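Only one chain is included here, represented as structure tokens and corresponding to the form predicted alone.
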Amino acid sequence: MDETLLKKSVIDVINANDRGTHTVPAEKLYSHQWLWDSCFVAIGLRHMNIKRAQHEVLRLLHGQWANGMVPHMIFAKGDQHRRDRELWRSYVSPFAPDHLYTSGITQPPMLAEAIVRIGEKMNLADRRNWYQTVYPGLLHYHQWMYSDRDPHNESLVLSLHPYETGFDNTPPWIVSMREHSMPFWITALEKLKLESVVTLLRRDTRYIPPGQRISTIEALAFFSALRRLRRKAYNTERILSRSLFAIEDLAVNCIAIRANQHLQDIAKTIRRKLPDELTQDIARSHDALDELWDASSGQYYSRNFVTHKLILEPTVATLLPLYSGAITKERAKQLVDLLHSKQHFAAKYPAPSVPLNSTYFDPLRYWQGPSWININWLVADGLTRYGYSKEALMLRQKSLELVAAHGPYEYFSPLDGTPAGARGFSWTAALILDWLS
């Protein structure tokens, strides 16, 4: 593997996807700015241009809502994107910004991670200036997570739409959606096998084979769920008053716990004291992750917010408590055993987005089988901090092999490395650059 050549190729992809104001995930299919995409991109950009990496993060905060939420999408300008903006209609909420259009939901809170990683490339004085700049917005975002998305003070953040998890069509959400939130007209389309007609109208399948994306039935259900949120003006209290479709998502909470640790470090660096209430929320959230553990299967799961029952549908998110840093060494060992298990995640190119023995497993279908470089990066980071450097190095090397062989695609088959999804994918390129640097 020629790492110099690989480094140049991923830098070329990042530059090609740079729109000046933000970096798109990939050309053609993705035209806007996504929250956790841009955070991963900034982690790579810091090795190329520290100012540009800072700007990637600052633009995310530029779209922050008055209530503190950082939206999962900031829409590009231009008449060609009017349909996307009108789909979300963020202006129905009094908290949405007036100066630009955004979505009405958030995404995994990777912001603090990106901010700290950028800070690592600076001397102490510049780092403190950087932290001072972003601290008010970051603090407001974390306060919003627990004031708005933890209404029962359970110390676990809830999500209202699959898009908020970043894992989109991950099985726990598909199971919950079919149980609680599948409109009759979608069920009728499925029974009559008419979804293929709708597939022809989908934008994403113009660029990507349908078998590599979420199914049309899932896409319609996501659209229906979006409309429900929009009708409630993205007001969490109103949404929860008439909804059974809310989940304490495992991945989101693992990332939030790690983000909280970063927020505390940022505050300490600039000699700020976090509000007492948030400090208490942070401490409780660290312990609350234990409530998502199922002893009988030895895995972590997402939980239904209403029933408090674990959604016993395994995914790669069960490895993310390693990234959170909030579990015992004994639990960490059990998760590492899953990484070595041929029934679970020990594929030729790990880590598959669902276990190999899952009924949902499909090596090329979005979040129901393929391996993703960003998840490998997160899991490897956790493995390193728990002392599993050999496993972390394995994930890094397998990821480098995939991208060296095929280029920075969106995701890959864990069985044979077949590239899938969008080609020239920004976070794949950025995180490979981070590893190479």
Ligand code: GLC
Contents of the next structure:
Amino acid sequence: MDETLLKKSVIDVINANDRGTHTVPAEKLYSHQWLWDSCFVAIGLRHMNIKRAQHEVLRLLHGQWANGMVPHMIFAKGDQHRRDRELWRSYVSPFAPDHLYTSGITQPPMLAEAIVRIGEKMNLADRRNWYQTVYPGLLHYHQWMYSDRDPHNESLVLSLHPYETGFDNTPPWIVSMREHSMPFWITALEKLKLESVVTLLRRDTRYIPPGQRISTIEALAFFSALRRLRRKAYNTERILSRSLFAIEDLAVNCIAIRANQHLQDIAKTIRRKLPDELTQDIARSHDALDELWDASSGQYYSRNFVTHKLILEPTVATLLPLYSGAITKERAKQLVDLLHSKQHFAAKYPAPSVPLNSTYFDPLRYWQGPSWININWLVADGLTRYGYSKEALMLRQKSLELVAAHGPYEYFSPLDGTPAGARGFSWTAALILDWLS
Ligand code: GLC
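With the form predicted alone already on screen, would you show the form predicted in complex with the ligand?
So here's everything in the complex, that chain up top.
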């Protein structure tokens, strides 16, 4: 497919998923607005219609909580969505907005990146206006991250549910959940092999083959972890009491570090000074990232917030310190070597969401093997800034090839490119459009 046709086809998908005020990730399977999805979508939309891209971001801020958190989902209106809204019951928190329904947790802080990318398409005067409009909300969000989600002042942000990372069933969270957040009744169901009864109630597997998603046992454990957050009214202090299920997630922290740099640039452009406390956290977060490095395996990992132990389950997140921009050139080189290594990420269609030699590797199962276009985009962005333009171009080229051959699916097999998950997936379409523009 030539690039003009490819461009047209991804634009068609973005338009089809546009609900006027926001873009849904995909028809049927995902009918609400998701935080990091919309940020990636806005990065593509800016090439089609700047105003529409701005609205995508403003709608996210419209759902912001009074404590500064930007929620990971804003629910669609209408009777058919009542069940989703009731599942989260964000109204149990005094901080949730009254004017719309949201989930009670956040997602990777891609907001600043989206804001800056939109700003890049404007002249200086318009850019300043844009930044002035979004600055208070963005600042409040970053302050919330380093106050509410960094209670021990470590300059690493903690996450409370796998959904907060966007990497739902990524191995380190699955391992931790089995260890620290598995109610006896779920273990009993598993032992008695009764989960098939519950499988019938699942909605995702109505649209997607079960082998591409999380297992029913994992889905139940996710649900149970969510119910606990809800019971504690989404209050971080209460949630952390008597729980070991809190993780300083590698991907979230790499994205947060890059987002902080963007926030600083935004503040500079509109001549504002960031509060001192946040400036200190930002400065310290670079060293803090180093604590997630394991010298013996030469990789980065997520860390349990309470025990401070690294969760030594490798994933593609190990490449995201490139995107953070906070590592040395030597470290960057070590990560590039992993990208070239046949045991790790050098698949035919990189970058697999877990390394090829991981015991979890399964080419079509969601975040346990498939290649995702948003991860390729983030890693490529980091590679470019570290001077690895050849590798960045390779990731771009392979991603374009996949989408040209199959359409903008949610994820792809790294082994042979088989498309999987939702078809007509918004962020895949939007990031391909960004690369083509
Ligand atoms: C899945 C993905 C998550 C994404 C959401 C909506 O849950 O794991 O990252 O935000 O779908 O597309």
